[in-house]
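Presented below, as structure tokens, is a lone chain in the form predicted on its own.
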Amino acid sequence: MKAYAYAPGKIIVCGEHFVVYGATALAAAINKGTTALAESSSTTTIYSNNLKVQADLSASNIPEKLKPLAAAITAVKEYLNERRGVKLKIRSDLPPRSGLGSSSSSAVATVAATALALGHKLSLDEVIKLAMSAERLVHKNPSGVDVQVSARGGLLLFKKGATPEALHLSRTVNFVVACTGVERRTSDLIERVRVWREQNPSLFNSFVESSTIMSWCCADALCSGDLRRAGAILNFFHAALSWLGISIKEIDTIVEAALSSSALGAKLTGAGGGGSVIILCSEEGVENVIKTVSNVASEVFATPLPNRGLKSWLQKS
């Protein structure tokens, strides 16, 4: 039997960076993600379709980009006390260097598919716990929001160390994602914010508190269908994050292009320094926004909310 698992990528709607320091963030699963295929095997191997890279976990020279997935498989086998190996193949339709949670969606899909191939169906909480072993290799001290959203799907209010609150949208909410194509190291951006916090502790703490309040307000606006209020909050968040020094020219150019069209709001999403911009649109405004920002972005796609989280299944060989 072949075991499959699909886990979506994510966008941070509000609260990135501040969530690391205890703020509540608002995040959502998107309509692109990662699919993992695993089969029981005498040895454990990983093949990435996107990277065209393979690894044998019995070897000592595992490629750097596959080490998080190797850590996820090892965590699953240790947790289940399994000695059997797995042959894992993984592919993603998330744009490269996009800051849309590719590492977390890969980890979640890998954990679920590996366990299922070995005859075990893990709970969501177990998947999340084991996937975090891979995320810590990538982001050192992750808040956990990426893994939570990838596993649970939907729209979540998230606070580090607490159970996420799933929200119900009264109607479909339309976002457009515009990728800068600029690669950056998340850890470098987190360090930049940490230094800023050390230099301005009281002001930063006020940002953390404000971020929580505004995330709640944005969640209420999206759930009630008040998209203009939600868009205004996104715009304000972008200004604050830009002031912290994590925006770049390519991001601001996309934001300006989006707001010059029919967008209701736009902001960087995730770590900043590159990655992607999220743009809140009315249903009738999506096409115009995509047309406008396509002139200044490397890749653009629409992602209506909500989207489902982790899905796993078995298929006969």
The other form holds:
Amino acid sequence: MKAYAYAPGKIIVCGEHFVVYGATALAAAINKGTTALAESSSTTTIYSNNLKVQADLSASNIPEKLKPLAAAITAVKEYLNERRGVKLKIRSDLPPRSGLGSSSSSAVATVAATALALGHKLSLDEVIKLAMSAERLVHKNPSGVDVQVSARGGLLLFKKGATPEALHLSRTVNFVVACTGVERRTSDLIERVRVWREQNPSLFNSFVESSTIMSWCCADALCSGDLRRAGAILNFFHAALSWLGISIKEIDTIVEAALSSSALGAKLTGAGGGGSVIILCSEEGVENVIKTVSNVASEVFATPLPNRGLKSWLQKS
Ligand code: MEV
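Can I have the other form now, the form predicted together with ligand MEV, not the form predicted on its own?
Next comes the full complex, this chain leading.
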């Protein structure tokens, strides 16, 4: 039997970085993600179609880029007390290191497909717990928001350590994602914000509180279809995150281009320092925004919300 799992990537609508320090963030699954194919085997091998890299878990020299997936498989095997291994193949249509949750969607899909290939359908909570072991290897001190969104899908209000609140959108909300093409490591950006916080502790704490309040307001605005209000909140978040020093010229150029066309709001999403910009649009504005930002971004695509979370299935070989 072949076991498949698909898990989407994510955008942080608002509250990134502050969420690491206890703020509530608003995040959503997008329409791109990662598919894992696993088959039970006596040994464990991993092949990444995007990276064109292969690893054998019995070897000592596992390529750095595949270590998080190796950790995810090991976590599943230990949890299930399994001696068998899996032959895992992974393919993603998410640009890597672009702030769109490629590592978490890979971890979630890997955990679910591995368990299924070994004869176990894990609950969503079990998948999330096991995928976090891979995510910790990549991001050191992650809040867990990326893994939660990838597994659960939809639009979520997330606070570290609590069960996320799933929100209902009364109608489709249109975002455009524009990638800078500048790759960066989330852990480096988390460290940069940690240093900023150490130097400005009271101000940072007040931002954490503001971030929660503004994420609630943005959730309310999106759910009730008040896109102008949601867009205004996104713009303010972009200013605050830039002030922390995590925006770069390429991001600001995209934000400026988006707002000069028909965007309702635009901000960096995820860790910053490169990665991607999210742009909130009316349905009629999407085409115009895509045309304008395509001149200054490396990759641009529309992602209407909501989108599904983890899905896993078996197929006869
Ligand atoms: C990364 O997608 C979002 C950050 O807030 C880190 C985290 O929450 O783990 C920057």
